[in-house]
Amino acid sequence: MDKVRWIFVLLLLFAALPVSAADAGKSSDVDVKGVIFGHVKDAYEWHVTTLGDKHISVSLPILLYSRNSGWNIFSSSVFHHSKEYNGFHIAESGVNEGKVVEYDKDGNEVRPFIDLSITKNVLAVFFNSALLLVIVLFTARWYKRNKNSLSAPRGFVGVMEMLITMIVDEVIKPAVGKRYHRYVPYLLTAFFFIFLSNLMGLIPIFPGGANVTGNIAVTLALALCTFVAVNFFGNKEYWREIFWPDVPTWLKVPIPLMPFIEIFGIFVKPFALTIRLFANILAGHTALLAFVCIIFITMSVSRAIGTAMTAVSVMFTIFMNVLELLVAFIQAFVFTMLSAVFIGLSQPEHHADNTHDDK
């Protein structure tokens, strides 16, 4: 009993802090769409928390180049003193909202030429890539100390056996077919990262709480690596199949039809994992919050509604907190299944060679 009444008090802390107390504090003008937009969008300082009026960040490295002024490095903490530096600033509003600009010679807000500024999910991304790396080596050291030993491994080495004996046998191997070696490498590693990312990313307390695989270009990022690992790496066979497939000739020439939807469909891949991490990450981010913000809503509305729907709020958002759990899993699953399939599709096995064109 007394480890469910600490899970219980962790999920309740887990459901309060993703506003913060000055929100907390302003009720009865709670700005949602800043609230929920400020935790999932992207930042160049990472925010920890507030204690009364002080707001406590992590400043990150800004890094320009400039067709004006040429390369520019400096501290997203200069933003705090003044809104300008050296002729840049942090837009406001429109397409570029959030993000460092500056002013062209008719005075329109653009991007600088390359920007490679430090932002709070690139450095998440940075941590959640040295934890893994640290998780990886204790369980391989594990297995160094004791590779004559027979008995099993227990722990939290019983658990990545587990989870990678799993992956393995149970999608990659099926799947990829008997080219899987040269493909587990990079789908563990995709499977990990993506899982790794997820849970951090419900841990509200520096550095978790980072919306990492809730950005698209990381998801982008992890589907170009699928793309990459199907088409340069895939078989003569499966070329064949994409410029000249099985199907009536009349569907190939004169008009290219069948070829032209399998080319298409070589980018719907990547686009599809894209955005099935993405939109399901963030909805999810995003569900927690407005759970969290029904309660100051309807506190500054009345009292006694504002009591009675902060028990509903809590209950609903401790049941999303266990739901993204296996949610978190579930996504990193899906997509190391999906890339699996995919590079397994890369593979075919030759055609019999009497193999006919219907006429």
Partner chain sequence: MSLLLPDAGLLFWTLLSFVVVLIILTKFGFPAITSMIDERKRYIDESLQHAREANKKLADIEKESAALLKAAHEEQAAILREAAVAREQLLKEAREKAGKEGEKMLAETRRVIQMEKEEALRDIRRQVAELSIAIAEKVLSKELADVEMQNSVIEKLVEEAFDEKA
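Show the other one: the form predicted together with its partner chain, since we just had the form predicted alone.
Coming up is the bare chain, nothing alongside it.
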């Protein structure tokens, strides 16, 4: 109980720090939108914190292929000194706001043809991937060492076993069906990748705090993997049910209404996966930041209200953080479960009553 109290006091202290910083600045109104979007969006550098007027950030490499100048590699820190570098600059408004852009022949702002920059989220993905590898390989090493004793693990490995057993027994086996074994590594990797990324996103200090799973590109990449697992490993029956489903014939010929819907469904499934994970995590991060921003908004209005609201805000932030811990698990679980269900749907059992259909 003492420990909990200390953590609480520390949290309050941390919460109080930015308040005094904001007070010292006493600048104009708080740019809530800028703060929130600055956090949840990707960036070319990883802004850690600001001490006084000094920005502490990690510079990241920018890797571009431009039709004008070919491949370009340079550090993001170049934009600290000058707005433009080698014909590139960061757009301040418009569709490409915050992205590196260049001017084409007609003088329009355009994105370089390929932008493979190691952005904040890319670095976070790398970091999370490495961490995931370390965690799982560490766990696997324990199992390899204790292969002969067949003893049950304790501590961290025990937690990993609990999670793995839960996902395999409660999600993969019932959802995928008989041939679940082939998909266990993919679904477990997806689960732990998302879970770890979600948790890392909740740690506010570098290298955590990046909005990885709240970025649509990341969730799209994961959904694409499920898409591949579903459609490239689906069996004959799956494709028969898409092109010749068990519905009245007039729904299939002459206008292939049902096949059209089924084909549409192929693409809706990964889309749903993409959106729900992205939206949930993004919403969580936004809500958390909004609660923190309450402090600065009320402080700029009145010191008394601000002080009172700080306590409220910290309470809300703690509540949101705990909630987000739950969400981090639930969303990873749901993504894995939906993927497993979609994979299970791509492995339909042959129906006994229409065996004549594809003989």
